[in-house]
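This document opens with one chain alone, in structure tokens, the form predicted on its own.
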Amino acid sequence: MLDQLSWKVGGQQGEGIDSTGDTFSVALNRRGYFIYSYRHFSSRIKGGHTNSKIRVSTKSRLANSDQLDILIAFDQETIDFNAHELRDGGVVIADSKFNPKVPEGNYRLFSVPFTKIAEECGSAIMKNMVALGASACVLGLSSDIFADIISDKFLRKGQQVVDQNMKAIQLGIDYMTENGGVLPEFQLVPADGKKRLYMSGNEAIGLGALAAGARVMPAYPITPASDVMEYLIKHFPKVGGVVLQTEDEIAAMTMAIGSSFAGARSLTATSGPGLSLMMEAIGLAGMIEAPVVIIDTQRGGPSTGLPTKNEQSDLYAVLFGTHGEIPKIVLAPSTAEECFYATADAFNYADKYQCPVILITDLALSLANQTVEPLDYNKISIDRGKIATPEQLAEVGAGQLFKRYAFTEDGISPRVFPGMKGGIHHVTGVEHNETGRPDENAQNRIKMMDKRLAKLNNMELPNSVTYAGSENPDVLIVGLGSTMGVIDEALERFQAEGLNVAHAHVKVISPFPAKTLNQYVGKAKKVVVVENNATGQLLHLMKHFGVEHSAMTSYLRYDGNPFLPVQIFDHVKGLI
């Protein structure tokens, strides 16, 4: 029996793919399994080869698997991208109707007629269902883990509609059965059957929003980023919040300040190149010291590069984009559960200290499907900062305006929203005086960029790193975003062979963490840096803050993929 399952399903982009794959996913994280879901898909609307790959097992993994144990092919093409991956004595089973063929090698194939008995329960759309069967029988499953999944997802088409879905399982089921298709080496350990959530970063990032309040989302769709809006589109409307559809990025970004000068916490969600488009606008922000939270999903660029593709390469934009210099918070969870909650710090963040804060995230990270246990709301608070109390607004002259950028010795002032008595005052994206009147007088200019740059002067945020291993490793990986999961997964490989290797993980980006880097940094004899972009951005941004070590190197990925455990863990065994 196995503890763990590499499955993957593909087909033709729109025949259903993500579809099978959730269905399979959701059924078995109900029984307790924890699943790890990454979706490889084209940049085309309709068309294109599309897969989707499921790791299932009785532990935690935040990673694809090195091999694939099952491939379910919808056409022959799904063959010819997948086969590679198969392990030796691996399993495809393929629809009868194209004919398969699978490269030579230990590999065992089951030509089901997917389609033809889809069509019999009374559609080939059913072709999936049918596919979910036969995968089941593999693993010496009933169709009845599918029950609730399916009834939720067709009971509104009717009773009949649930019915022939199930049946179309259970005749997969009797296919296989009947074909030598009952493989108890496939069967999995069972479970502990507890129950856990599902979800992607994007979905935890939006709960995340909803959980600190936030009532007000302008956002322009873009590949990776349309899920939190999306998700935010269902869910605000029950707490009296709303998600606007902007004309482009730049509508986006300044109705979120917009919204955030009249009270409300807002953000906005975008890719690499909305980002470029809202870099003025954040600039403005920093100048009128307006909260607010940007969500950057990164994907493969530059330009329209690799819409649906992995990639890390927007380190330099969301530190060096904007024009001047503003203090910026750049925030960047490693997991779903990471998401949720820093999209909550990132709130009380820019509140705190009434500047932008940009929560990074990667493809891999925001559309992976992954296990997580229950969140604790408990751990949620709400801190909105410096506002103005009536007895300081009391204090404003007949006819004068308040100093809502008033020099003081953490350079946060107190801010006041439209409405409130005595809280008058201008607001400008010129330089300007403590009422914010424009002043470009030399000694206020260099006054106003002191106290603005002084709220993150020599500051490091709390869990700016996480740190596993030893203390004073042969080699330390340092890593970002969703690389933790195969990182720590490696780690458990030297850990298991007696290697001495540690992971570091670098959560905020900005302030940089360039202290507690140098901390554990210092203590290894080698230093790797792994990365998901062409030139080691995360490398040259730790030379840039002072992190130096005599051997520090990077190890790179820009192909549009995620790292491989055995990669991470080939990589730095050479180097030891």
Given for the second form:
Amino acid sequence: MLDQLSWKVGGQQGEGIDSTGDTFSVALNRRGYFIYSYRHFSSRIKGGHTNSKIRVSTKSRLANSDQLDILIAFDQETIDFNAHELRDGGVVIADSKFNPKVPEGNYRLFSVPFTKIAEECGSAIMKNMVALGASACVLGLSSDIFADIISDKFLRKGQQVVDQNMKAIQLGIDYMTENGGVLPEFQLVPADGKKRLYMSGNEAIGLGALAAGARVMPAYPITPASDVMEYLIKHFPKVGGVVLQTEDEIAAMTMAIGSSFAGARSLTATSGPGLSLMMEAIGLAGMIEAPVVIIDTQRGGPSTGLPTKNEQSDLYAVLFGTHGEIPKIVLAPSTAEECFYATADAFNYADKYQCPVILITDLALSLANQTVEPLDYNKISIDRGKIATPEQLAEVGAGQLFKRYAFTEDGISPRVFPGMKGGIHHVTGVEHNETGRPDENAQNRIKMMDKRLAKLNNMELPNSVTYAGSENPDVLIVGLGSTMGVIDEALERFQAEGLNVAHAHVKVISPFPAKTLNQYVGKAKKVVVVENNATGQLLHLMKHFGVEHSAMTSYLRYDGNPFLPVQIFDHVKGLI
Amino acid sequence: MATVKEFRNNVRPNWCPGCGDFSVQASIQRALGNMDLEPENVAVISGIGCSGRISGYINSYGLHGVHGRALPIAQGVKLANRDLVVIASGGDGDGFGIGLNHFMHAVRRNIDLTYIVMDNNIYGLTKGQHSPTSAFGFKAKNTPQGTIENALKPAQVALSAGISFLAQGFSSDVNQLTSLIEQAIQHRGFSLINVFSPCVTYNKINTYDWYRENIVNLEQDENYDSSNKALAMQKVFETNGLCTGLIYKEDRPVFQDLVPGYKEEAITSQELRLDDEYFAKVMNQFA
Ligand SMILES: Cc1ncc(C[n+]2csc(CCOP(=O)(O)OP(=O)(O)O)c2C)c(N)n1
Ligand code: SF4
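The structure above corresponds to the form predicted on its own; please provide the structure of the form predicted in complex with the partner chain.
Complete assembly follows, chain above in first position.
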């Protein structure tokens, strides 16, 4: 019996490939399995190959599997593009309609009349359901596992549609039972049946923002960030918030700043090209000390680059992107669960340090769906930071301006919001004095610059780096973002082989956790920094911020696809 | 009861003596005082340019942001706190050059705020380059042979984009301008007041006298009907954009009326924490 299984469904974009994968995933997630699903798609809307690779496991897995057990194909292209991933003895279940052929090798092909059976049930679109039935049969599962999802999905359209879909699933099972039956080598170990969630990083960010009290989101659509906005469009109306699709990212960023200045918790979400457009305004937020949260879901760059592919190449941009020098916090969660909590943290940090907070993810993390343990709302606090008290406001004399940029020991001055009596002051992107009045005096300039930068000077945020594995490893693997699950899986294999390897994952890029990283690299013989980019940005940042090691190298992948655990395992093994 | 005085602060503008922007500032202050608003309930959001400094010269909340972005910032402020009176302001370069895109969309969106542009047909702060509203053939620092681009006419653009309140003023007529600003603030929806506000330092063509000779005051025309869009269009074309007064006004729903779930209570006054039960519900949508 298997404790994990890898299943992929592929076809042309627009054929319902995602929803097929989704139905399969949710069904198994609800049975207590852990799911990790990764979508391969291109920037064409209709046509072009697309697939969903789904990993089903009895324990949490946050990476694509190295191999594939079962491939469901709606066209020959799917077989041609994906058969190389099939393991020895792997199975292809394909629509008999296109007369499928598998390449040479130890693969088994089941040609099933998906379309024909679907047509008998009422419509060819239900071929996906037939395929799900065939899959269920091979795994020894009954059609029951789909009942509640099919009803969730189609009841709006009437009971008849639900019944038709269930029938298509059952006919898929029946056909497969007669023409192959249950394959014992694909039986899964029963799952624990525990109730868990299933969500993408983007959805987790949306939920986190909602939970943290964000109520204004101006944004401009871009892959893979758009679903954060789409999630909040569904939910903000219920809590009195507003999502506004702006004319461009410059408007999105400046509008978010306006809302924040007025006292709301506001965010925007974008990806590389949009982030570049926001840079001037991010500088303004730093200068006027406006808290604001920016989500950057990285994709392949530069320029329009690989808009639907995975990359981690905006690190320099988020750190050094705006002109001049401002304090900036950059959080880099690595799982959907972390996305939820980190988004809530982002709002608290923004309010506490009164500066822009950028939360970066990568496409693999933003879009991949994964099983998540139930989220704990009690772990989320809402901390608005230093806000002027009525007493402080009462002290401001008539005709006087409030000292919004008062010099304080920690560089953080109390905020006021329009509407507060006594709080009137000046706000400008021009260098200013404590009341916000323009002031170019050299002494004032130095003091103000120091005040702003002092907010984050010589500090590390909590949990900036996680660490797993041997204390004094032969090799320390360092990564960030979605590579977390991939590296952890490689690490497990090293541990199984008794090899001395460890994994440090960076979760905050600014303020850069150089001290903690130095402690970790100091104990390792060799260090390898794993990244989805071509120039080794994280490694360069480590060096830039003074993380020293004599044997520190990069392992890079920048073809648009996430790493596989086996790649990291092989590469690191070569270093030992 | 607030008066004009309360909207004054003791900051001396760094505008050149004689700059048209002084009158715009005075008119805003008078309008706010006349309307009996409290300074803390007003936010003036400005862009960058000589004119953009205006937010610093009015005693109210305000934000002097980045070049061309007064409108999105102002819309963000108003969305977050619908109880504020929000005024966006800046120059013609700021609003119709770098910021034109935002202007068009603010018109479409019709968020309730007032936009006052100080149109001097030139870039003042950067020392005299031509602006989008400079006339064809206008000689400026960077157009020594005269501009070879047609001038943008703010009133035409605003009308054709579907603005719900359009007026133009002139820095020489503070009474009219004050009244227009009051009407614009009272109007529910996005309003533009384009003010002919001479730059006495860099623009030797569009002077006070030049405007006096060329401007038609629609308020002196008894037959003018500011609710007639076709007539408004006609006048704007007839006068080559050089008319003052209330040009057009219509009542249509503002953005906030149409946003699903948008509450009467300002977003900034709402409870941020979700009900535990509500959170459990939204979380379980992922189960
Ligand atoms: C992004 C950006 N580009 C250019 C500038 C330089 N700049 C400052 S003000 C200005 C033009 C101002 O013209 P206008 O809006 O007509 O205002 P005026 O000074 O005439 O009142 C320019 C180009 C800037 N501050 N920011
Ligand atoms: S340069 Fe022109 S616009 Fe600027 S302050 Fe002087 S007169 Fe006014």
